[in-house]
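Shown here is one chain on its own, the form predicted alone, set out as structure tokens.
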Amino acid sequence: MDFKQIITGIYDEVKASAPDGKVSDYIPELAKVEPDKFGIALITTKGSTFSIGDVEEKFSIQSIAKVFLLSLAFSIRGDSLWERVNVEPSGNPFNSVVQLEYEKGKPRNPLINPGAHVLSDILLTELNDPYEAFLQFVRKITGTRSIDFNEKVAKSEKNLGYRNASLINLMKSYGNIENHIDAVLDFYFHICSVEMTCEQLAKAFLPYANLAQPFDFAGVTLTRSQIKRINAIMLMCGFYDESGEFAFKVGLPGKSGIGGGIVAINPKQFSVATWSPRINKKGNSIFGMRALEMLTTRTEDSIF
């Protein structure tokens, strides 16, 4: 498959459409950020890489990196992770307070804001440094080393992470959080400042693809099947309360983030990865989401 000519036209095509949406500004670092930047990177199993745009640019990942978390948590607790967190759905925003209250502290997948509260406190209890465990993991699975956490980033989340307080209040009362509030929070806004580029992205995902091979990268291990199951929660969950209508046009598991960023996966044949800041009403890049419809429509591949 030519997928040079399919990822430089999808780009060219969806570069000279009318902008949309708007750089999310309730983190003001993350309004700073230039509107139109774009890229698109896409990797192969067989470690062919295709990308075009600002694909060397880094961004703040954003809620992709709960996968990240996940995959550290799961590694440690294996099933025994689900007596804490469910792998449904939401179908409500990702920060929903509602939501949590109705089912008594216990988040619907790990995949939105409480889900990932409840994993970032697991680290906190199960690793004597998490910060350091979780920037070698990542370093590891992209072969960067220079890959760390946006301070500013952090902090600008921190000063204005009143509802991420309240949730993880909320599951502290139903006794779904062990440590302290300030110390999981902290943890996690660290976890989301992360900065890649859409190549390191990428690169990245690409063990979650690449079936056929080990997944061990800096102590965490993953048996075959505990990678299908994070693929079949990033399909289900991976894109806020906007999964079905990614699975329905694109067809491949995926995690999306607010700070515009897009990585999908086709197993045992490719990982890609988008860039463009502007995001709709859900938190989802458009911009990525169409080039990834338009990626499934022309290669005329999804996972059904």
Given for the second form:
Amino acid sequence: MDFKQIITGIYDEVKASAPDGKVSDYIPELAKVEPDKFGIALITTKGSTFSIGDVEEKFSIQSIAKVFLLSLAFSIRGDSLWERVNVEPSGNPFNSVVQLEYEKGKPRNPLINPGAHVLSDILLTELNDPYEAFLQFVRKITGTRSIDFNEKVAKSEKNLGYRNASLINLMKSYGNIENHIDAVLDFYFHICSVEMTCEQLAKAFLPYANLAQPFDFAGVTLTRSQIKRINAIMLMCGFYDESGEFAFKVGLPGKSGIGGGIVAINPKQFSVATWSPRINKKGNSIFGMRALEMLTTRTEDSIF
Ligand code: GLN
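Can you swap the form predicted alone for the form predicted together with ligand GLN?
Okay, now the whole complex, with that chain kicking things off.
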């Protein structure tokens, strides 16, 4: 497969198309990002990297961090995790309160906000220093010691985090949050504030594609069966109420964040990350989705 040629062709074509969508502005610190940044990085399980565009610039990974959070919580709790959070697609926005009320405080899945709040709560209960454990894990899996939280972004989100606070309050009323609401919020906003480049993000997700290697990073271990489950959750829930659309158009498990990042994996083959800050109404990067649709169309290869 000539990934270099395919990636370059996609980049040129998408970059030349008319800008569409808007940079997310409900987290004031993220509204400052230059809207027309664009990068694609693909790493194969054999170790080759193909990248083009703004692939060495850091951006806020936001909800993509939920996959790392899930990996830590699943590694610690195993299947008992599913007593606290379901594994069904939500068909609703990532921060919707309505469904959570109907379903008595048990989130539909770990990749919507209330799901990630429950996982954050579990890490606060289980670990002495969940902040440090989270950083150690993401540093190890990217092989980059400098990966860190962005305190400004975390603070900026916390200042206006009323909706996340309401979701956590609602779950606390149903007994599905053990720790103090403020502690859960603070940890959740920190993990969302982690910054990575496209290349680092693609590297971080390679272990979810590379099933031949044991998954063991900074003490976080997952079995092949657990990785299979995380990938299934990404396919069904990684793009919130646009997960069906992403599976339909792209056909790969993946995860988006409102910082404009998308990462997807083709099991046993590659991991690919895109960054373009202009997002659509569902919170997913428009150029990123377009580029990945072109990738699976041109390679004629997806999980289907
Ligand atoms: N931190 C953001 C929030 O909680 C993450 C949302 C996202 O990336 N979809 O609203």
